[in-house]
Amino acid sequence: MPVELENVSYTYASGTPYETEALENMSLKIKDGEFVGVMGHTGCGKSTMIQLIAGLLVPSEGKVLLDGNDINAKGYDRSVLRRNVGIVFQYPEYQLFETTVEKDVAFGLKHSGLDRGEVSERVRWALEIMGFSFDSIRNQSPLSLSGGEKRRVAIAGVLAVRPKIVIFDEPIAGLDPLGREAFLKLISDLNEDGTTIITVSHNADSMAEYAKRIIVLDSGRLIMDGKTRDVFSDVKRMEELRLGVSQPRLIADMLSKRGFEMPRDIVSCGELVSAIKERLIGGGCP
C-alpha cells in the first residue's frame, strides 16, 4: 500500500500575521515495505509531513494518496486510512488513559468490527511483540508502569490494529542505549515482515544501521532523497546542513584522508569493521 505526496504544501495560521509555510510543493512516493528515515532540523517540516500522511492535517495545496486514493477527497472512507496507517508520537506514553493495559491496547480496535475473541488475540499478540507477558500485565493500570513499559504499551496499541504503514516521530528519544537498540530491532523486524516504516529521527547512527532510505528536509523543502549510504556519502553536504552523518562514516572518511583508503559507502559499524579487516589482511595498511 504505497503512500504518495503530490505537490503538497501546508501553511499554518493562513491569512493571519502568524502565517508560516511549513511545507512547500513537496512530492515523494514511499513504496510498500520501505524503511524510510526522515531527517532535518526542528521546524523543517518533518512533523507536518508525517501528520499529513496520517491524515491529521489537510494540505493547503496538493494531494496525499494512499494506494492511489486521495485521503482528503470527498467521500473517501477514512476507516481505510485508520486501519492501514498508524502513527506513534514522541513520548507516546503520555497518551495512555484507560484503566487497564488490555483496554488501552484494545482501544484502537473499538470500531474494527472484530469479535471479542479476535480483539483479545490481537491485544495479546501486540503486547507479546513488545516483550510483555499478556496474562501478567493485562489487568495492570498503564499509569502504574515504568516509563519504558508505558512507551511499549502505547506502541502495542498502535500495532494491535496491524497497520501496513507505521510512522514514528523521534521514537528513541529519552531511551537508554539498551532500550534504544531493542526498540530499533523491533521496528526492523516489523519491516522485515512487510510493514512499511517511516521514522523521524535526529540520530544519524540509528538511521545508518536500520533505514534503507533517507529523506532530508530543510525549511519545508525536500532537499535530499536516496539510499542511506548515498545520502551519508555526501559528508560535506550533511555537515553544511548541520545534520552530520553516522560515526562509522566519519571514521572511514578520516582514515581515507590519512592514507588508509576506505570505501565511500560505509555507513554502519559492521561495514567499517569489515573494511578495516579486509585492508589489514590484504596488506593494505600504509
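What you are looking at is a predicted structure, and each value in this text was computed from that prediction instead of being measured. Under this definition, the rigid core comprises the largest set of C-alpha atoms superposing within 1.5 Å between the forms. Positions refer to the first chain, counted from 1. What changes on going to the form predicted together with its partner chain:
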The other form holds:
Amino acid sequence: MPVELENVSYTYASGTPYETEALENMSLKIKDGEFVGVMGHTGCGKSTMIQLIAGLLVPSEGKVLLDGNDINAKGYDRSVLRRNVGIVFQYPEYQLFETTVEKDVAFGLKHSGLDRGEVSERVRWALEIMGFSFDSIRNQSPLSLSGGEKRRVAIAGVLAVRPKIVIFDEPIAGLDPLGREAFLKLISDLNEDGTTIITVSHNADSMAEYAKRIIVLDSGRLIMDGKTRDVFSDVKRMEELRLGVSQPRLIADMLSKRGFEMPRDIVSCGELVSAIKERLIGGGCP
Amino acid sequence: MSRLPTGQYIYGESPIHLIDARAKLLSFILLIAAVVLASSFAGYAAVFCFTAALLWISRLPLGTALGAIRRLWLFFFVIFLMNAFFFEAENPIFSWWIFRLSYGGIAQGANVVLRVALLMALSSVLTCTTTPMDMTSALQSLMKPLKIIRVPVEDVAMIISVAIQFIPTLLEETDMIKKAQTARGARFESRSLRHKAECVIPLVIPIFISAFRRADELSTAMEARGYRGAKNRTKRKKEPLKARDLAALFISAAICAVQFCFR
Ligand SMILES: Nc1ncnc2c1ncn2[C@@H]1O[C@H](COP(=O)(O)OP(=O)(O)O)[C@@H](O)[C@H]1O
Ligand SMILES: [Mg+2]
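Follow the form predicted alone with the form predicted together with its partner chain, if you could.
Everything in the complex follows now, all chains and molecules, and the chain you saw is the first one.
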C-alpha cells in the first residue's frame, strides 16, 4: 500500500494569533516495504507529517493518498486506513488503560470481525514479537509493569492489528543502548517481512544502520530525500544541518586521512567492517 | 490541538490587557450583575454596547474570543425555540397541540439567549486578556476577607493557580491519547452515539493516570525546592490601583447602576 503526499501544507491554530505553518507544500511517495528514516530539528514538522500520513490531522491544503485513494475524501472508508496504518507515539505507554495486558493488546482488534481464537492468536503473536512470554504476561495489569515493559506492551497493541505500514515517532528516545539495539532489530525484522516502516529519529547512527531511505525536513519543507548511503555520504550538508554524521563514517574518514584508504560511501557499521576486512586481506596493510 | 482552546490568554497590549487584574475581576462581577439585572431596553442597550466596546478596545481576534458562542449556536437556537413556543403568555399568535407561539415568548427567548451570550462574551474578554498568574493573585487579594473565617486563602489560590497551569498540558495530552487510541481503532470519528460512548474509557483512564502521575511529580518537585505551604510566600509584585483601574471600576459600576434606573 503506497502512501503519497501531494502538495500538502498544514497550519496549526489557523486564524488565531498563534497560527503556525508546520508543513509547506510537501510532496512525497513511500512505496511498499520501504524503511524510511525521518530526520530534522525539533519543530521542523516531523510529527505533523506522520500524523497527516496516519490520517490524524487533515491537511490545510493538498491530499494524502493511501493506495491511490484520498483518505480525507468524503466517502472514504476510514477503517481501511486504521487497519493498514499503525502509529506509535513517543510515549506509547500513556495509552494503556485495560485491566490486563491481553485485553489492552486486543483493543485494536475489537471491531476487526475476527473470532476469539484468531484475536487470541494475534495477541500472542504481537506480545511474543515484543519479547514477552504470552502465558506469563497475559493476565498482568499493564500498570504494574516497568516503564520499558509498558512501552513494549503498547507497541504490541499497535502491531496486533498487523498494519501494512507502521509509523514510529522517536521510538528510541529514552531507551538504554541495549534496548535501542533490540528495538531497532525488531522493526528491521518487521520490515524484512514486508511491513513498510516510517520512523522519526535523531539518532544518526541507528538510522545509518537500519533505514534504507532518509528524508530530512527543515522548517516544514522537505530538503533532502534519498538512499541512506547518499544522504549520509553528504557529510558536509549533514554537518551544516547539525544532524550528525554516523560514527562508522567518521572512523572511515579518519582512517583515510591517516593513509589507510577507505571507500567514500561508508555509512553503517557492517560496511565499515567489511571494508576494513577487504583492505587487510587484500594486503593493503601499511 | 489544531484549535486553540477558547478562553485562553492571548497576548496583547490594549488598555483592557493593562487593567489591574483585581480591578478587572471586580468590574467583571459588576458587569455580570448588570447583565442579570437588565430588564429594560435601555438597560440591555447599555450592557450590549459596552460589551461590544470592550471587545473592540481589547483588539481580541473575534473568531477566537467568541468561538464558544458560535460553537453553541444549536444550544442557543433550541433555548430560543423552547421559550418562544412554551412561554405562558396571553393572546398567542398561533397555537397548535402543546405549542403556543406568542410575542411574549419570543421576547423571553431573545432575552435568555442574549443574556447567556453576553455573559460568555464578558468572561471571554476577562480570561483572554488576563494571564492565569495575574488572575490567581487577584483572586487571592479579593478573597482576603475570608481569612477571618479561617479559609486558607493562600493555599486555595495556589491550588487554583496550579490547576490553571496544568490545563494546556492536560489538553495536549488528551489530544495525544485520543489520537493514539483513534489510530488503534477507537471510533472517535464515528457519528454513532454508542461508538462515542465506547471511547470514553480508553480516553479517561489514561488521562486520570497521567494527571495523578503529574501531581505526584509536581509535589515532589515543590517540596524539593523548599515549599512549606503557601502561607509565608512573598508576593511577586504589589502595586496600588492606578487611575485606569479605578476608571474601569467606576464605569462598570455605572453600567450596573443604570439597570436600577431603568427598571
Ligand atoms: N498543537 C499545536 N498547536 C500549535 N502549533 C503546533 C502544535 N503542534 C506543533 N506545533 C508547531 O508546529 C511546528 C512543527 O511541530 P512538530 O510537527 O511537532 O515538529 P517536530 O515533530 O519535528 O518536532 C512547530 O513549530 C510547533 O511549534
Ligand atoms: Mg515531534
